[in-house]
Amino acid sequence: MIGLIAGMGLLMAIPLSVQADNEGMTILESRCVNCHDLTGPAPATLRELWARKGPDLFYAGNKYKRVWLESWLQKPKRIRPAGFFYVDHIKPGEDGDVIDESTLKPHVALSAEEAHEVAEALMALKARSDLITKGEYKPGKISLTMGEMRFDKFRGCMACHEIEPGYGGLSGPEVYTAARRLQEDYMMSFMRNPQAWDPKSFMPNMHLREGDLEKFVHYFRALSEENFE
């Protein structure tokens, strides 16, 4: 019994927030490790590369936004429309490549429960923080017009990624909502040199000028205002 109070009393001096993580990593472990790395470090070889199921999470604590986090995780959506390997999940169609859905399988919902303990975890997991330059971005606006003629017409991002449901390419994540899920500090960071968290990434470094970085998140900043949802 005294060996049972005072397991009780050291369960409850640790602060309820380390608590919440501990359960969180125990849900990733257990559901999510398969599909997520959760150590590091990234893919160095193409076999690693092609052995990732889903994103990197070591780094998501300097990646994603926590509020997206616990709410996306209770109603996936797709972010990447032909998965997470384009090839892996497209099959010719009459006018060009298609998205073979029959391929695509959910993501798991998780309790409301679960993906705050879960949300929790994954923001303390910050590898790769020396890359980031807390508070570099500096918010401002830009028309969605001007945002769509760099990012197409300047720079040619929308043959991999779309910028509302239905258009631009499929092989990249869509980018309307990359604001409300990616921290504009973590954006500016991997836009400069995508190679630098990931060797493997197929994201080309397109060597932008340090101010096209803040236009560029300018824009996803206003594409995320917009109700493509």
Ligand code: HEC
Given for the second form:
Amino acid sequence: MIGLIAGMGLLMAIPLSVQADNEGMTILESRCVNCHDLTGPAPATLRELWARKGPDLFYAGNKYKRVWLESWLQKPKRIRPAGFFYVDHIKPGEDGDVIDESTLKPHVALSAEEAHEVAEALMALKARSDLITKGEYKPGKISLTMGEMRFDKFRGCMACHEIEPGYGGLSGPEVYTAARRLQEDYMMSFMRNPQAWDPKSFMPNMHLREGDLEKFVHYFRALSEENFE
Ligand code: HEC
Ligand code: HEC
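Form predicted alone done; form predicted in complex with the named molecule now:
Time for the whole complex; same chain goes first.
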């Protein structure tokens, strides 16, 4: 009898703890899954590509820094100046394309408690660990000037990426916050081969030399210490 009661206690304890652990996942599955893929794989066909409404999150735990996730989810701020689908949010202007702000909607914001739970659930999504070499990035320094030379003049990355607000291309994510948002090892891996993560990524494989990968991450880290607000 005592064994039975103890056994029941155990049975009741398990669902409770599972419930608590999955609060973040419950939010993700009810309020986020319409726009974000939580299971993968990434779009492999154009049809799947056009159906995608936001960045894939099924490898979030290999991509984002947790501290950033938790704070961004409470106060989301645009990362891609012209939205996730660049072509949907630009219009021709006198000096080339300009962003059509009226078509860009603010991102849903979470309470501090929800953001905490969701960040925890996202950090547990570890698909594509095969593409990550943990500890691959070794911290080092590069001056902002040298970094910009490489990013802009030598490699033309600035055609698609902003290096400060309002300065740079509009089709990719801003890079001046990249090191706050993203794990260093992920950045190395993504730049090495964007299509390994996302077969239909609009970022071409730039065939960067191994030594250059690390220098770009040094540069993003230096940029992230600047205060552009
Ligand atoms: C209506 C569609 C939509 C919904 C619903 C939505 N998101 Fe998003 N989300 C987006 C878009 C679009 C972006 C890209 C924003 C940008 O670049 O500024 C984004 C960006 C993000 C990012 C940053 C990812 C990155 O790599 O840039 C995170 C994290 C995120 N969303 C989490 C969530 C969570 C958690 C929820 C649910 C509470 C949610 N989103 C609901 C569309 C959506
Ligand atoms: C033709 C446009 C284009 C060029 C050129 C380009 N990128 Fe990108 N880049 C993108 C797009 C598009 C994404 C990711 C799409 C997304 O997640 O929304 C991206 C993503 C990235 C990311 C991850 C950022 C994030 O927020 O997820 C890094 C880091 C990056 N690029 C670095 C570089 C570097 C370094 C170069 C030059 C060697 C470069 N890019 C050249 C378009 C470009």
